[in-house]
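Just the one chain here, the form predicted on its own, laid out as structure tokens.
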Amino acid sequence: MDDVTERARALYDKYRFGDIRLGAEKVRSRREDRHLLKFLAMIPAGAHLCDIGCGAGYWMDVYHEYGVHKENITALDLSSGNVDALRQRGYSAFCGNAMDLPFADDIADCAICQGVLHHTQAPERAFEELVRITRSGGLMYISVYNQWHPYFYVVHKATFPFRYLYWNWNKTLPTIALYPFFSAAIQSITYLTKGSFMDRKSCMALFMDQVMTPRAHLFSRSRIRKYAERHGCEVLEFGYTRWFDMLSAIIQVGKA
């Protein structure tokens, strides 16, 4: 396992990213990811779905609402804690690396990879793995950081010195120095948009995922199209989340 992946594994084992909450209420809204819901509506009955980088399994209930049964879902995550929790809920879940999936070719009718490719050491390699496990004619849904959104230049690019110190010197001081500013900004936005504050555990998980994560590539439509062309796929359409921070794509796999 490369150094970036090992660092990411350690981070997500400690700060399990998934259900972001306002106290007992979930912050993440299904209505804010309409493109994913459109993708799910395209999935035929009885299809086998692979969720690569499933996190805490936030979307599992949504998959069921769209007719994907538990026995037809295969989940994978880098965090063993997430995997263990999903197995306890009865899912077929595996611990693994998106750049080297422990699955045979063509096992999925559709594959979903949300918020994962941009955190990998080699995102095109991870994209290639998604194509490999998806049958010809099958569909993929990917969601990545939008290159043209200024948020990521502030929270990730500009914070490089703190991240370097965190991973190479001391994990406490950079966090103490930077987290209060991040928390104040995010909590203000959350209160203005949701009418309440995020709980501290969720805010810290978001901070680690978006600021201290060892890698965060930014994506444009052209970059995704190039990936698709190089690996025999066709981008059917692009989409964005409500605030345009995440760029998503529905892609059809077409193996020779």
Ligand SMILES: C[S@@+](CC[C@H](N)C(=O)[O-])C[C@H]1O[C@@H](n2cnc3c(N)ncnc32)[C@H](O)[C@@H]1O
The other form holds:
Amino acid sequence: MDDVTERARALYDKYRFGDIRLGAEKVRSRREDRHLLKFLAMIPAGAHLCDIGCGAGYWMDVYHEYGVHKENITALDLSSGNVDALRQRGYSAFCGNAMDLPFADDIADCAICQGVLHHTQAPERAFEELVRITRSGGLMYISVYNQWHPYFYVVHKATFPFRYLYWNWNKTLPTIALYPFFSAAIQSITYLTKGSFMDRKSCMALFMDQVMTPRAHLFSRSRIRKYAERHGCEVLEFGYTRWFDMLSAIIQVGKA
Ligand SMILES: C[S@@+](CC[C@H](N)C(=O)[O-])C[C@H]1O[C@@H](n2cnc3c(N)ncnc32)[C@H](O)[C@@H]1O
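For comparison with the form predicted on its own, provide the form predicted together with the ligand.
Expanding to the full complex; the earlier chain stays at the top.
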């Protein structure tokens, strides 16, 4: 396994990504992911859905609300903690790498890969794997960091020295130096937009996911379109999250 993937596994094992909470309430809200909901509404009854990079399984309840039953979901994540927790909830979950999926060709009617491709060492390789496991005519939904959003330049690109020290020298000191600034900024934004602060565990998980993550590629529409063209797919529609930080695409898989 390459360095980036090894590091991502260690990071997401320790800081599992799923619910981001304001006390007992979830900050991540279904209403803010309208594009994903639109995609779920397009899925035919009885379809087999693969969630690649499923994290702690935040979206499972939403899939059920849209008529996708537990037995029709296959989930995969790099972190064994996430996979074990999902198995305990009765899901068919697998530990694996998005760039080398342990699934046969064409097993999925639709594949979802939310917030994952940008963290992989080779996103196009992961995209190709999503296409391989999705049947011809099936649908894919991907969401990635939007390269035109200034947030990711500030939180990811500009923090490179801290991340370098974190992975190559010492994990504690760069975290102590940077986290208070991240926390103050994110908590202020959360308070202004949601009327309450995020819990500390969620804030740290977000910090690790967005700042200390070993890799965060940024994406434009044209990059996604190129991936689609090169792998025989068609982008049906692009979308954004409420604050335009994430770019998403609904893609139809076409295989010769
Ligand atoms: C930001 S979280 C998103 C989780 C979930 N999709 C969600 O929306 O709540 C990113 C997830 O991608 C997983 N991940 C990162 N690199 C991966 C890879 N190469 N293969 C599989 N999963 C990966 C991490 O373990 C983590 O759970």
